[in-house]
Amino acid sequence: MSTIRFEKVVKEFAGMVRPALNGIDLTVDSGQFIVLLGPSGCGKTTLLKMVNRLHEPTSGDILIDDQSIYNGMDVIHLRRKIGYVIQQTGLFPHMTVEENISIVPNLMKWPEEKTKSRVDELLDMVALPPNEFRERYPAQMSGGQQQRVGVARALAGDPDLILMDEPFGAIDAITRTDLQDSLLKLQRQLRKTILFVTHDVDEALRLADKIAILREGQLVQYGTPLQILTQPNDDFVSELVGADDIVRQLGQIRVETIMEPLLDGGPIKQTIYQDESLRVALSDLVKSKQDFLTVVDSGKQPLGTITYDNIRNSVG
């Protein structure tokens, strides 16, 4: 697992009136899904690209598992240990799906059978049947399918850290929601450390364990989606996330983020999936006339409970 620590990171580009990044201090705990959020030009993509050294800092340092990535670490070795997904997928058009996913395992000199097995495993994981998609070329797939392959390729070498730069930005809304669902499911299964850049507030609130909000190169708030929505640091954050819109809050906060622990031996009433929003939970409570719902995972295993009071308290 990978912990990332940004220490007073500054990045200046020639000709800019202010630094692209100005003294960023940020710690990303191992296995967390962290979203970098902010308007265009705030520095979020620059910060992401510094982790795999596509940009070098003007000053400051970045450490992965307490080791500086700029002090004695080979950049090629570093990049092979990091999965990278971008908006345009970055798939090589002249290569099949199997060949695209196999790039890093081949660079790592995996045995052929191990690589083939890994390709099939990953295609299953991203809901693309191997027998149907292994030999296809990118042009023979939809944008959403190509993005799934991009995610599979990023996971191919089994990296602990994955960087995602607006990976769903060019996808239609329905496909985007489906891809978000798939990514959440994968993250629960794999527990990778993920840095995910987006300017879409709803996407950030839906996916993140924590959100880092940037403005003009500075980190203005870092916290859980619930903290960001209910305790914004300033007017900028409040306006960005719509903190005064209770209906929006209900639609974006996941049930699992506010559920209470399941008591041993307690009754199990009507269930709700952990990924559902508080808006769905409130609707289900009203319709069921129950005083609580049992929260379950995708395998319908009970995880906790949610009540009217939980929902009321979460939105202040």
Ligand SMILES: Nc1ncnc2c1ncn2[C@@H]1O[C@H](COP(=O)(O)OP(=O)(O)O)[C@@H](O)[C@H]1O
Contents of the next structure:
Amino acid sequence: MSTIRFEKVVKEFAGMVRPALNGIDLTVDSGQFIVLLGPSGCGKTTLLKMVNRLHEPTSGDILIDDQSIYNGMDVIHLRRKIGYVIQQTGLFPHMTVEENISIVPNLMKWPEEKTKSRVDELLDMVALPPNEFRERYPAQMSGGQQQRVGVARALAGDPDLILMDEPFGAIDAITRTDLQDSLLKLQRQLRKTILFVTHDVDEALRLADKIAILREGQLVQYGTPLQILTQPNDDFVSELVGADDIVRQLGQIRVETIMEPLLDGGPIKQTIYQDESLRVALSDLVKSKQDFLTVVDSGKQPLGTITYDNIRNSVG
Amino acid sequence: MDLAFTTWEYAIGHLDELRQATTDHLILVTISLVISVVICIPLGVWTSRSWRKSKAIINAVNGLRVIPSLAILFLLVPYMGVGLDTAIIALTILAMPPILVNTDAAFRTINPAIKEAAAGMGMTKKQILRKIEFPLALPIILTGIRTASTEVIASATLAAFIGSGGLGLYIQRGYAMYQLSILFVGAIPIALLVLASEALLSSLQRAVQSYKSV
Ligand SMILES: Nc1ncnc2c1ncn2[C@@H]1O[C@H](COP(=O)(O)OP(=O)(O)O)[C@@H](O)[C@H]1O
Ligand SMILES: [Mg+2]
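Having looked at the form predicted alone, could you now put up the form predicted together with the ligand?
Once more the chain from above appears, this time first in line as the rest of the complex follows.
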């Protein structure tokens, strides 16, 4: 459980002409993957860092599970219960993978055995074989592997809430897609509340349950990727996400977000994985000459169906 | 060949004295280095926290560096008289700049993102200092200690001139008696001590930053 509520959050930095954040109201439901999206300098990082109190608001309030994080909550305690991932520089270079991941468990004084098995469990979870990676230093790993360790480290204390600030920002495009896939899978198992900052529109559309679009310190739209693409609030949003480019939209929306729930006993012919894009679905429909595809999860279990009509109705 | 032989003979003939002089030399060097480290590491951490302090201290210290060690020593004598404490203070002043400057730089240049990640994970300021900043700064601090150590071992020679013993004894004596061999009895162990301290500190340095080059 972890809901977050931002109430009229304002942040002014000394010497800035306008507030970095100007009255943000935002509610995040428990277990949702929320992406904060917007051009550089719009206040995404500032908003994120307020949740673990690396920044304090000038005015307004932030509540986690309906409790203000500023009233009588110990800041160190708060931070240990929130996972935090930044670009790969955030790993401690003088510590092995195991030591990096063990930080929060050690801070929380877990018994050694429990920490050890937790490290292995987490490494498995992020697809890094523990025996091969436990003893490595960050410098001995690729950027993508480092970032997996970053994610594992954030999960170590089993927090309900995870903050991620452009975690895949410095990673090449192919590896990045890989990491996004892994994160989606992981989130499907764990159902954490995730606040994820990016300025990459494709990344936002792929990952988010809901996207919060910021512009110059203000929230301009908050909705599902589909809503953002098909009903942009204004020209700024429309331009930012490329809302009039239908091919692009098809390429970014996951099949599972528009599929119809499964009707019992229907035949299964052609299947498609739930994280594939509508573009792949469309192409599969054409190629297979079927009227519908059965959407399946990673265990090949059917989840729903998708048809030409579903796709046509979903895009503007 | 002749010189080597007379040097050797002189050393053998004064073995006990030589041993004592080497010990004195080492004690002088160690005490000065330890005092410098104890003063300069906390001071460097403190100055590294603000640009103004940092700049002020670096300028002051670089000013100090302009004064040659010999001058420091003899500047102190009128105030403190001759003796061991005068030598130690002079050598400490000499050792401080490289340690202080390097500590300041080491802490100031740690990637702020790393510190922020640590804070964001719920480490206290003290824990960040001890577990993150200090280990990351250590290789650069050790470089400073290495420089200081070489300087102090060489300069401790001058302590003999103000009656504080050490290997400078032989330099002083050899100089007074116009005997090169006696001079060498002091100079060779000093060179060896410099090499030994270089070797020791550089292997220590390699050990504490093994994570970088693997
Ligand atoms: N510590 C700070 N001091 C002063 N200004 C800051 C600070 N952090 C951020 N800002 C300013 O606040 C605005 C928002 O920054 P940020 O939240 O980092 O943007 P984003 O993450 O969306 O790129 C920017 O104009 C930035 O210059
Ligand atoms: Mg940012």
